[in-house]
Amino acid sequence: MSLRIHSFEEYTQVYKKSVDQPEAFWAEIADNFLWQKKWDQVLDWDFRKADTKWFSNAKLNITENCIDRHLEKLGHQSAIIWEPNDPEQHHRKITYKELHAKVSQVGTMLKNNGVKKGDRVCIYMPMVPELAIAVLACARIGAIHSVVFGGFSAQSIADRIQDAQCEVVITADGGFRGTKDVPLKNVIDEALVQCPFVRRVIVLTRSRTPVSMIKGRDCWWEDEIKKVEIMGNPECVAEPMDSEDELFILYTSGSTGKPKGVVHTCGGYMVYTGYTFANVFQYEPGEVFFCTADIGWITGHSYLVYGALLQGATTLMFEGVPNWPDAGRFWDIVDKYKVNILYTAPTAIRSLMGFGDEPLEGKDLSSLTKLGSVGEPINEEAWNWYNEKIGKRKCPIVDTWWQTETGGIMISPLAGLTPTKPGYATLPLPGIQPCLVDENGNEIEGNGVSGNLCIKFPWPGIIRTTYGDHERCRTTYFSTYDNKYFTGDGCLRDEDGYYRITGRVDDVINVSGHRIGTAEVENAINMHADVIESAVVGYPHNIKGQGIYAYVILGSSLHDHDLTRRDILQTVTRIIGAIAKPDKIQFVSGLPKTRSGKIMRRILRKVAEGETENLGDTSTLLDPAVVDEIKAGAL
């Protein structure tokens, strides 16, 4: 079976088979890819026990899909461009060739200083070519990586390192992000004060700031790249991996404040993501592919590294931030390397759009042939402005909707194919067996209904375990509703069958007997002219049950608040109904957001009951210091 679908038509008969004979059909996806041995068993799982097992016994390296099978057609076309924070300095681009021998060099160097097969290696670093090839060098070599966002506080790392027992950390003296100085280093030694197990540390120059280097800990990445060449640069041949060894860690929020080190294994992750990359976003040869997302999170593993690669594309990794030197940074970089798709999260959409049309003056954006959209649901507004501003109504637009527990995209158009409907991630992919269910975990059948989104059957990018706690993964995703993977999510199936992910159930507010998602309520909030983000909460209200309470950023504070916040209630109730009318509007200069751009709710949820001292873990925030603002401005 061809990886990639050409037709919608196509699309409804691979779904089909994908449900009716999954094994079968995963098993034909799986022949897309080079294995050293192929496999006994295509699927052996139980929910009960959150146990999935894809591929069993067959043997791989992931890097040998992502680099070597691509070398003879594709050696001297770019892998990776890269494109610094700072537009004057120069960029960068890696041919596959120059890539495979980069790969190899830091595989080695890694070997050198001690990391083998099944280690966990922590990494730490800027948005530079670096940092894709020591993650592809881990993979190489069997370790296991565990990348933690360039960005994150000393506490943090600490946390991940203990949790995942790295003895081996990657990081830069420094890094930049738009203005900022990012001292890397710095942040490492203070946080390796709580890790003394930690016996390497390996420095890549970047920022040349001043840092500490601890005589027979610390070593300086170049340094090390010399003794592999003076070694002569040997070959560093592909580990064979098992199908179910894992390939990395990857730590995502957890309720209780302790991050969740979510697991992924080598053969399931490589097919779900060659599969889902070729398939949504429809990729033809040559096309350059430009995901904004940092490598620290999710989208950045399976997307701008593994799934691109695995596709032989020409991926685009960005070292800044969108609105720096200034709001059309994005779109000098399209115009600039002619990129043809464009993958960004709603967040950096909306702040965009806040800037109007001046900085896209001059920008030629029509290389561009698809846009794709991650992260959360986009509002109507923002993909309206997506599809007109930036698409000039001739790219598709994806939606998709996808966790880091998931591995890949599960709910989404296929770009070109698939009928649209902005707001809607639209419909499953082959392999993807979604349900809605109610409170008691009864389904929901048929369309124009709406329940909490499941899945009740295995997809090969499914997570295996929370590293070091399976019986964490197991109550989280797999106890909840029987025999289905809980997402955490509410959805909406209307009459077509399209899914229209509605927040997080912990999202959905119970008003005098009404489920209102909170994501619809924000929508039509963010309809209002001067708005430029909102986020919406339910607190206690003692006749309705729950009431709903609206952060509101607008866009100037030249406003006369009362009457913008009677003009906000009048466009929710033109927009949904008089029942989603918020109950309190706070204006508030900014949200807390996670460096991923997701909205910690569980904050705002806890301000709106007035709850104002324990409010968690806020070492993950962009910046902390809004918690305070808001707190302050409570009503």
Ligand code: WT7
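We call the rigid core whatever largest set of C-alpha positions still superposes within 1.5 Å between the two forms. Numbering follows the first chain given and starts at 1. What you see is a predicted model, and the numbers here were worked out from it, not measured in a lab. Compared with the form predicted together with the ligand:
Once you line up the core between the two forms, the Cα of residue 289 stays within less than 2 Å of where it was. In a rigid-core overlay of the protein, residue 71 has its C-alpha displaced by under 2 Å between the two forms.
Once the rigid core is overlaid between the two forms, residue 34 does not reach a Cα shift of 2 Å, moving by less than that.
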Second form
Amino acid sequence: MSLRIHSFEEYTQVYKKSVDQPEAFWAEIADNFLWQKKWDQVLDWDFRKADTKWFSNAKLNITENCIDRHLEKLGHQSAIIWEPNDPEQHHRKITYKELHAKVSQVGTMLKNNGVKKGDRVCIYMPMVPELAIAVLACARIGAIHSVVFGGFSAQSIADRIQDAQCEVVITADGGFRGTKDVPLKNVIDEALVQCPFVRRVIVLTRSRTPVSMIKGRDCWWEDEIKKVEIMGNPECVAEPMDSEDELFILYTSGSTGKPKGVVHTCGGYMVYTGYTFANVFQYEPGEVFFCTADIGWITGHSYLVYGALLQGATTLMFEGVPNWPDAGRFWDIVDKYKVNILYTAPTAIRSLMGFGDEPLEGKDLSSLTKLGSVGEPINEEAWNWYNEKIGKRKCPIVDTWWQTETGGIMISPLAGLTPTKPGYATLPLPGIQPCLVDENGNEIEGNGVSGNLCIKFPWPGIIRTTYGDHERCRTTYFSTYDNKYFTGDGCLRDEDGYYRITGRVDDVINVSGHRIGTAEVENAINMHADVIESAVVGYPHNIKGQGIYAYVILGSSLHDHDLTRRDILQTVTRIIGAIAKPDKIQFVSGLPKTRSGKIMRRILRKVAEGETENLGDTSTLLDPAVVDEIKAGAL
Ligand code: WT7
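Show the form predicted together with the ligand, please, because up to now only the form predicted on its own has appeared in this conversation.
Starting with the chain above, the whole complex follows.
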């Protein structure tokens, strides 16, 4: 069976087969990939233990599938096109042949620096091709990459490096984003004060910002590459990996505690990202795919890098931001490289929509054939604008629902095949068995219903564990509802059986398509010397989807309140990163708590939303008067 589905009828048939005979179905899909040794068993699972294994005892290397197997036919095609932050600077095009050579070189460089199979490597880099190359080089030699988004603070990096016990870090002197020069190496230096076990830091030259290089620990990427050249660029053989060997760790926020390291493994992740890329985007040979996500997030991992390369696509990587030098930047890039598929987030669409039609003038977008959306619910207005102004009503839009934990797209139209409806992620992909459950864990059958979204059967891209703490994986995802994976999302299934994701039902906020745990933000705010207690909730935000609203009880300091507000923002920036800064901070004298001391977040959410009338039952509150004060002071 070939990988690609070509019609909606075929989708219906394939879907049925995938549910009736999942193992036979995935075995046939997996046959489209290159395995050094085939599996003994397709699937082995027990959701009650959070255990899933795909393609047991098979051997493969994902980079052979991403690169080597394309060399004969696509060796001279661009694998990566790179557009720099500054449009005046030269762009780069890297063919599959060149990518092969570079990944091999960097793989050898890592080995020269003592990196072995199974070692964890932290990557904290700007959006330059060397980031994708570093990721692939780790995969080539069997090292486990842990990419940390360049916007996270030193403290967040230290937490992640400690959790995964990374002994090697790859970074750059700095990175450019719009008008900003982000001092990446300096941030790493600050993080490493808490990580004395890090023995090597490899630093790429990008921004030429001054950095301190520590003797014995730090070295320049370019010098290390030179050493590989002097060795005569030996071919770095692709390490034979077991299907269930760990490929990478990616940290993501939840409703409690520190971010968890979501672990994906080699075989299943490869099959799932390759399969979903081909089908959701209906990728045709030669098309240019532009995913605007940073590689620091799962979208960048699964579609900018792995999914696209697995299918021999040309993937476009952009270093900068959508609104610099002006709000026409995405459209300039589409025009310049004749982009065929654009995959971006609703927050970017809404923000660019706000600039009106002017940034679109004179931009040729006629190369576009398919559009994608990811990361948060897309509102109808943004969907329509995307459809009309960008797709000129001739490009299907795929609203793709998935999560860091799912590895790849789960519910989505197949571009041009599945009839779409604005705001709907539509139907599950083959192999995906979604269900809605009520508070008691009972499955809600039929159409025209809503509930909590669960998945009742494994798929190859499913999370395998949370790094170093399997029990946390089990309790977070597999214990809320018996024998089901719980997504944390609320969802509606309409009369046609179409799915519409309505948003998180747990204490997680989705800011500009990025997940932030309320508890995490509260912990950061509470670090401020004059904060006694805080409670954080999300509220609807025109551009970001959700904004962060913090209610804060201050101590007795005489420090000016406006300064304190600013200092709290600074504290959050230092502890987590600028992405977690509250949009609004309201100082209160108390929080609405029940007699057992639990904060009634429902009330805080309503006030943050601007609702002051129907706050529901407040009779169980310890001090109902506090609600009046909160309402009166609402921002
Ligand atoms: C959460 C996952 C998946 C890559 C980017 C985010 C929300 C994601 C959609 C969509 C409505 C969506 C969900 C999900 N989400 N895609 N198409 N429609 N909501 O990955 O950081 O792991 O966040 O993003 O709430 O649970 P993530």
